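Form predicted alone, single chain, as structure tokens, below.
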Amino acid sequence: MSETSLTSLGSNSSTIDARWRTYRVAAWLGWKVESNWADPLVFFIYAVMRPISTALVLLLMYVVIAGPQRGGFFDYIYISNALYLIAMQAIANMSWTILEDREHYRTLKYIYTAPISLYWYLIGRATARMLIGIMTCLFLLVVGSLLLGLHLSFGSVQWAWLAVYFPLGMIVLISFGIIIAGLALLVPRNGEFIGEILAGMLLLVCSVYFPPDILPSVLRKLSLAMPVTYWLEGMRRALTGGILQMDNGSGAISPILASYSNATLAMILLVSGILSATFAYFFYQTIERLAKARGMIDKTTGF
């Protein structure tokens, strides 16, 4: 092997090591920032209180409307609500990372001058937020199964499909978060609302509470264009062991989504993950150059 090839190989290995170190430290820092350096148990209790309250409100609304029985539709909305906590952490909170580092802690300019990749730093911070969402989601599913009538058992989980759907969904969600973080770089104030508005819109159209079948035509097309719709459907199937059915036995809750096989859902998520990750990378690089040109990296406007 020539000297040039050895040098190139060593450089690539060094780059991978640097990116992994940036990702690992950023994930640790993200966990500390999100937990405010609190005891993990205390922070866990704090983190699950709000989702538990939301789940109880959801249960109350369901009982008032549908009665005390817990059928397939309750499983549908409860599992979707728990899973969407992960999406909320990735989509709604990524813009906060930029705003906190730039305007509250005022460390973003120092991060830029450090010999690290901000792109991998953001992915590390996103990982910390999503871990919080995953822990909360698991807690809600366990509580729902043990206390609230959710039909979920360890033996019915389709682990193989769960292992396929979950990481593909994470790629899509982190890519969305990176795009939102890029937009937050250019927004002078109130940038935190970008993620919250987008997460609220996705809550309506991504089959969290409303299957695409009952949405108006325009929103149904938008729902079926969103990768999160297929991720939620795949995760619901993997967790419950099949397609959720209506309480009265009239068929699938969402006949449109039921027409997709597991393999088709996985293929849609795979293609969506590749496209969204590629777009997010180049989009962020472009936005970052614009932010530098406009002097937005160290600009404080909101605090």
Contents of the next structure:
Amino acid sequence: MSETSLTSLGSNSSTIDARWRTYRVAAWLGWKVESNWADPLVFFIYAVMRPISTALVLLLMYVVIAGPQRGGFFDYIYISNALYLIAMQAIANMSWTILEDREHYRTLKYIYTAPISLYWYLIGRATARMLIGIMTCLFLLVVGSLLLGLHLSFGSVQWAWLAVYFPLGMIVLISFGIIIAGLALLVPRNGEFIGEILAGMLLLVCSVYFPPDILPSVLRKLSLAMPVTYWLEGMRRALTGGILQMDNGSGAISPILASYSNATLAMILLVSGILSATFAYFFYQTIERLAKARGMIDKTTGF
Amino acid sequence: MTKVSPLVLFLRTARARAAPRIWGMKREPSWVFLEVMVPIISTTAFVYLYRSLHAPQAYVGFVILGAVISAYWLNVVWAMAMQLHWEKKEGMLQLYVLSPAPLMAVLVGMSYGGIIMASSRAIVTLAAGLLLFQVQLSTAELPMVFLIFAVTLVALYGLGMTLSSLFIHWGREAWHLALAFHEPAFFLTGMNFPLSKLFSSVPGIIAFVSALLPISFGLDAMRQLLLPSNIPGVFSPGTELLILVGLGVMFLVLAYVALQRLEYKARVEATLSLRWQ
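Starting from the form predicted alone shown above, please give the structure in the form predicted in complex with the partner chain.
Complete assembly follows, chain above in first position.
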């Protein structure tokens, strides 16, 4: 290839069109990597089997204590668990994208040498994972409302708030995913644990299975510092049509979160989204430079 | 060359295959630390779920014991079922087959090393659970608890050996299947809730599958003995022990037969040395 055409390729790669192309192809590649080992039916069963099992575990844990009726607390844990899948896919599993590309398929070095933006490539891969999470989440919500006693109906959904919370949450989640992917670039031997620890921490501090009110002071503060906590609360409200109440009618499940209005939740998410997206961008640029300097782009340690 | 009896060869092979698992823990202590941290974090989440439901304290004990036994289940899935698949990818499996070492001994060694690995995680999880959440366990029936625990491990690792043989034949599917075994097993074995609740809530076929997983009755029996008069078990601990013994024998025989057949099949299909498929 001549020097002129290389220069022109380099300049094209910085345009919006080139970034969009990278994003689109990466999302498609991500979908293929996740799903092409099986036919669609087997993949669907695989994709829903794990979350359905977790939902059934939660259902039995709830029923064994609260009895056969389904109150507000069941809605709380069931919906949170369904939404947690999206967060898991976007954040926790992003470290796997780096590990797979660098160490399992050993393609990261080729992606780096291609005239594309790795940043947009990662966003594309995150999108593919999130789409799988969203589909599974929807499936869980439908199964929950049809078969498991979840109180959810089209009529009660606050669509306007849903349209606000959902995209803001996606920006936060993808930004966190990029930060985690950056960390995975720098971690040589323990990369696989990043996702697992993060998934556990999200479960513990983001009010997924229980409200932040019952946590010890330090964990409660941590929970209230996490944007995902507010995203889950906003989504629960938008999907059920209001603040979820305790089964015995003693008030809101989380008095702390109930004290935030919808507008406040949206504002927190908006600010978090802007801050996390900005931070993720600059953090990733810095990490990438460090990774190159330390020879981590093609390092193989786990496979 | 010195002639070695088959038994000595078997034991030497098992010891040699167990060694990297046991000594590997010393070489990479950060993995041990992280493997302990991960279950403690998720266990804490389930403990808080029960607390927010105002469940009796015994349920916290249920979750802790479930987390302890889950260490062995995860080890069986990732370090037993998946292991021959990993070995094939690393090019080791063909060397095992070329050597005079019996493959069954390799699996036994992997199990022994795996039990040591998983025990480090299980002990720390138990200690952390007891200290952090003030769970009181009854020590009145400890010998029976240890017996049930030992038989559960034999049956569980027998299942792991059987799966290991099956996994030789899977490529990328093996990875996804191992992932797919996680949560369904947590549900089917009642890791975070009483098994009796599962057996009274699900169709017979699901209860049957649950009964085939050694963790189910092993955990149920140990819970009855360590947290007595709290939540009814499916059967008495004695009956569950007998079922576990049966499962142990069945899985060990199955593992032996499956290994012979699948190794032969892999030779015929020339897949023993196929690293990327």
